[in-house]
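The chain that follows stands alone, in the form predicted alone, written as structure tokens.
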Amino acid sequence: MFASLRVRLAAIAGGLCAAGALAAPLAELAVRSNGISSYPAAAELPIGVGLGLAALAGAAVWVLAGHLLRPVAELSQAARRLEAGEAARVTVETKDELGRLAEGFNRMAETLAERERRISRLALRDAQTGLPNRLALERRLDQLQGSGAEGVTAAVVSVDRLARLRSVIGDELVGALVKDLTERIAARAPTAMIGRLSPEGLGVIFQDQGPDVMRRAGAVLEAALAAPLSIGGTTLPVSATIGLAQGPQGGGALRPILARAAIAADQARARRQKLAVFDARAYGDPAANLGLMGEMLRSIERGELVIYHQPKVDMRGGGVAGVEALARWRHPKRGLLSPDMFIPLAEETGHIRPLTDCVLRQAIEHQAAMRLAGHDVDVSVNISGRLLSDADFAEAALKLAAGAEGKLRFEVTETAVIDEPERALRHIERFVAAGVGVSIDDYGAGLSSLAYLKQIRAEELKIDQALVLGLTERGRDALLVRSTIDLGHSLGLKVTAEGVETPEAFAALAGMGCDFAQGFLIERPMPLGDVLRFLEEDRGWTRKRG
């Protein structure tokens, strides 16, 4: 706009000088052509003076329009760098409009570059505590990547039971209970960037090299957990759990392994461990998990999903007193599938409602075949905890239930109670009327609670296999597990122990008074067929205590 306005008055000022070269001999012409003489000086006036105004005062517009539009001109070109986000700054030495028209433009450029600047700050730190967040430990590490840095370990801390602890102590106590633990780790890893992924967790990038680095990353933050944390004049004991996971040798992206420690973290929690690193093989393929899950709908469609019986013999009278149903995924193209690899995805997609009824349904079925066989026997299977507070399926599954031709047994985890125990209890109070037993299971795994133990109106307590396998090599396995035994008894129920591999572990859980065994030694879960041999022979499962 500025260069085409100069342009016009530069035609202007080139016009008054083209009408300064020809004003003078067309005066002239006139003059003489009318016969005037009484203006001897328009005749005489020399041609060259007329050009010459005309010159000048083309000149002077120019000079004019130079000393306007220069600064103007500035001033377009600084506003689009500040619109494009680049510095922008105006000199105009004038004292006039134009002098104060940049001043003014110059005072809005750096009170918009201080905005920008502070924006930028409170865009890579946490509100809470002003420590790092997840963007500036991203940025770190793409940093560290570009610079071609080795050794980089990432960990998450992530601290357990915060948000309960915020119910209690509140959301200022708590910001200051993490600034705290970031402090203690700063202290023992001064070269560390740690951040705030999370309300719960910290994120702490090493740049640490030569070996064992997994191992010192690891000593530094469980050093820093080790002691209770003062916050407010009060000494509070805090757990975490620890997630590590290292940069890839030879260059790669960083940037992931943030993630990776996260996964960590929660790969520790579901083993019950404080640290762990990152284990790709139990993570898997994600996307092929995905792709897992948006089949399984169609697999229960197409009776690909279908249940394995393991035996559960009775230690005392002897022979088979019932079957657990156990799911199993004949996939088309990758072969049979270990429930571990489906099951707890089905947990976290909410497809484990769908799974469930598929197999309680061919429990049901398959339970009906034994029995035309000649076996009435119990048959037990899985209720997710994600389930058992869930109305709709307590009564889809009590339908199915009432068609049954003998026991059925729900089997569930004393933990699953826990989120919401009224409904829960109450659900497991419905099963029990309409005559499904229930059984307690994997006792001894987590967490056990007697408060929620006496509440269960079960008939069977079931030993986890942990506990099972170590109890003739460790003294205090075996004494737990006595110790279960007659904790059972002393409830009234009856007990299995689970994961019974050897004859000398049968021979010490019958010398306990246990009920039940079930594990490898009796028999590995298998099909329907291979069921049905099974309980067609004499009590084949004596072979292998021999």
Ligand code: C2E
Given for the second form:
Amino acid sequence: MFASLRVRLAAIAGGLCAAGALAAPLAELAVRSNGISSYPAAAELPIGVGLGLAALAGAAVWVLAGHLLRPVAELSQAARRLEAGEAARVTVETKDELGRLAEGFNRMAETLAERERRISRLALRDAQTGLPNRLALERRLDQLQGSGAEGVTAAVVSVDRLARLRSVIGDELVGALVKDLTERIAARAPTAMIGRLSPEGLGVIFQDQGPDVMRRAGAVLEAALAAPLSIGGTTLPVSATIGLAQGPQGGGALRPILARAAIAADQARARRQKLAVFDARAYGDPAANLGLMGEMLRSIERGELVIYHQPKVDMRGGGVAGVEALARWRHPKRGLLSPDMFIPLAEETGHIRPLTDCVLRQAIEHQAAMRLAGHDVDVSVNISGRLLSDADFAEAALKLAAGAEGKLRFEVTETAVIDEPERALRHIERFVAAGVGVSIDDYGAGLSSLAYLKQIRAEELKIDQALVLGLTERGRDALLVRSTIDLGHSLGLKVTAEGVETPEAFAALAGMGCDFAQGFLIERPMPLGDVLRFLEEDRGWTRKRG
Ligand code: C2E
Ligand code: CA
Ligand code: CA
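In place of the form predicted alone, the structure of the form predicted together with the ligand is requested.
After this comes the whole thing, all chains and molecules, with the earlier chain placed first.
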């Protein structure tokens, strides 16, 4: 469109130059002879006359050049500005053809500008909900940066397991859910900008002058998420995770804080927390994280991959009912790395297989060491969903398990089984037949499916810590925990509560009839030496509780 405009302007300029030397009527004639005007005059002129006029016109260009070329040059410059996306308006001084051309140009420029405004409005909105989108949030951050604003915090509120939810309730209702969430946040933070950052996540930009901006932003969002989410009056078992990141002190780029807040939400989820502030140290360098994967196989050979154990106690008897083996990487340069740093990557790269073999082997060795010290302890190992349907792995695991001196358990998450149900279920049957117990891990973290629970020959149901952590504060969680315990029992399963951090939670769970408790209140995951000491003092835990 711009190109054709330029051609037209060039043609007009050419025409006007040719007509430059003539008086007004002659100029008009010459202009017409260039075919710009709608008059049929040019075609009617004999060729010789036309050429003569053009020659005359060409010879006298300079006479009226200043008079005619200036507005034409102005038009041409304006066209270039328009093409570059800048505001372009020319002054209309005359009522002649040039004036009308200028007017036409201005009208066209205004139409274009209006269309562009409309397109950018659309480009800044999420098509489904009409909320500002990522681009709009980024622009807002740019504006705040430009005005030197202080106290800017970005938050990401990410609905947990949204893909699963969408497959159950459909995209439209997910949109309604996101809107509901937005309204709640807006009611508590009217000056914050809220946008849809991704299908599952809202981005919120707070700007606040006072101290503790991050803490207050977090509190606002937690309050908005406190009541269960609902669509059209139907309450849904949906939870969300919050990530926060603050703008750099004393100025600097603000755009990156949005991505950091999203990473913080991932970090929170990986640590099974509801909220996390971006931790640059834990995130490390993304390139280095990828590098970690290159190092993983060698690190396993070098013995850098170790396991810690977290005990689980019998809530009635008080004794240690077992331990859960949790992977740790003793990295020579980066220190002790938590599984969130490498398990998800190992799952992606396929390293999860050698990693799990290594964990299982150590778990069996440690169990033997505990037995040697006089403690017969069940040991649980986490098995990723990807491996559960891997026939080679099942074979190797069964071989290793045959050498165990005590009871082994495999912890599997419900999502893992649902992904490849038939094969995974077949392998589970084989584990059970070989005497390996199966525990359903992280129950209640997402949309839990009763139908699938009935299919698995599990012995134990582990209630996700996200539910247990909110037990004593949120009535809803207490209700869910109680009904999960009852459900587990009615299916003949033992129930373990994870994330037991306080005596109050312990007491509440005991009152609900929960069988086992695991959590920081009892002990954090620890290396074998500490576990052996803990087992010696096991009676100490029983005393501590009593
Ligand atoms: P998980 O299986 O749910 O393990 C429990 C996690 O909760 C552990 O985190 C543990 O340290 C933490 N935790 C225990 N008690 C409490 C508490 O009272 N409060 C809170 N806030 N947290 C508590 P960890 O060791 O960082 O492991 C994280 C996850 O990494 C595990 O979650 C598990 O899914 C995965 N993982 C660990 N080791 C392995 C492994 O060998 N293989 C596979 N596939 N996954 C593993
Ligand atoms: Ca587990
Ligand atoms: Ca768990």
